[in-house]
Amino acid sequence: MSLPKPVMRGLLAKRLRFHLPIAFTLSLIVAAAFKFTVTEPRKQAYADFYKQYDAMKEFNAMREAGIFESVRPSGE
C-alpha cells in the first residue's frame, strides 16, 4: 500500500491554464461593477453639486466669518 507519486511536471502550466482566465474574467467583472456602483454616482454627485455652487457666495460667507487673515470682513 503505497501512495502514488504526485505528477509535478507541468503542474504550474496546467493550473495557470485553468486559473488565469477565471482570474482575468473576475477582475473585469469587479472593475465594471466598481465603475458603475461607485465612480459614476460619485461623478454625478460632484456634477450636481457644482451646478448650483456659487464660489463668490462661499467666499463672502467665509470672509464675513473672519476665516481669512488677508481679507477683512465688510463690517470692519
Second form
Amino acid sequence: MSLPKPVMRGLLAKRLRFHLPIAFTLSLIVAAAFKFTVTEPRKQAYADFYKQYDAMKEFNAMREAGIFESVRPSGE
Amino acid sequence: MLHLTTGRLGSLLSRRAVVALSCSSVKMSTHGHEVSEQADMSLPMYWDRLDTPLPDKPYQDTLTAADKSLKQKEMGPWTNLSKEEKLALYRLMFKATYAEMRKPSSEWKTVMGGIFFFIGVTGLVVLWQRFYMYPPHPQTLDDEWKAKQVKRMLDMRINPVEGFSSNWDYEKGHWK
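Right, the form predicted on its own is done; let's see the coordinates for the form predicted together with the partner chain.
Let us now look at the entire complex, which starts with that chain.
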C-alpha cells in the first residue's frame, strides 16, 4: 500500500536536458542539408549560366521575336 | 457524453411508442403532450465522467431496506464484507465502472457515414452548378491561346537560369 513518492520537481528541466541537444543537432542538420542541396547548386547554376552569357546575342534574339515595344524587329 | 447511435435512437423511439400505446385513454385525452421526467438541474446530479472519479451524488438515492442494512454494515470494518456485498455497494454508489465507461461505441461509423453522405450531396450540387450555372470559359484558357502565351514567355526568356525558359532548348527549338 505504501508506494514511493513520485518525482514532483524538475520535470521541465529533465525534459529539456533530453530534448534540447536533439533539437539543436536536428536543426543544424536540416540547415546544412538545405545549404548543400539547394543553395550551393543554385549558386553554381547561376555561375554556369553567366559564364557563357552573351547579352547582345540574347537581346537580338528577343528583338527578332518581337516582344519589345521600344525597338521593333530589324525587318520592319 | 451521450453516445447516441442510430440503434439506440431507434430503440428509444420504439420505447416511447410502447409507452404511448400502453397509456390509458383517459390519460391520453388529458395530456396535451407526452410528459417526460425532467431531472432538476439545480440539485447535484450524478454523471459518469472519466476525469471526475467522484460524482456529486451517489447513483442510488432511494435505498431499500436491504440496501440500508448493507450501508450499516459498511460502517464497520470492510474485511467483514463479502465480495458480492462490496460489488453491491459499488453499484449503489456508481452506475458504470471505468471499464464500462471506456467501452468503445460505434458512434464513429454514424459520424463518418454522415460526413461522406453530405460530401456526396455537395458533389451533386456542384455537378448541377457546372452544367446549369457556370458562365462560358474565358478565351485565355483555350489551347491555342495558351500555346501563344508559352511562346511569348520563351521569347521573353522568363527565368532562364533555373526556371521556365531553362527547360527550352533554344538552338534546337524543342523542350529539353
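Positions refer to the first chain, counted from 1. Since we're looking at a predicted model, the values are computed, not measured. Here, rigid core means the biggest group of C-alpha atoms that superpose within 1.5 Å across both forms.
Trainee: State yes or no: after fitting on the rigid core, is the Cα displacement of Arg9 between these two forms at least 2 Å?
Mentor: For Arg9, whose C-alpha is compared between these two forms after core superposition, the shift is 2 Å or more.
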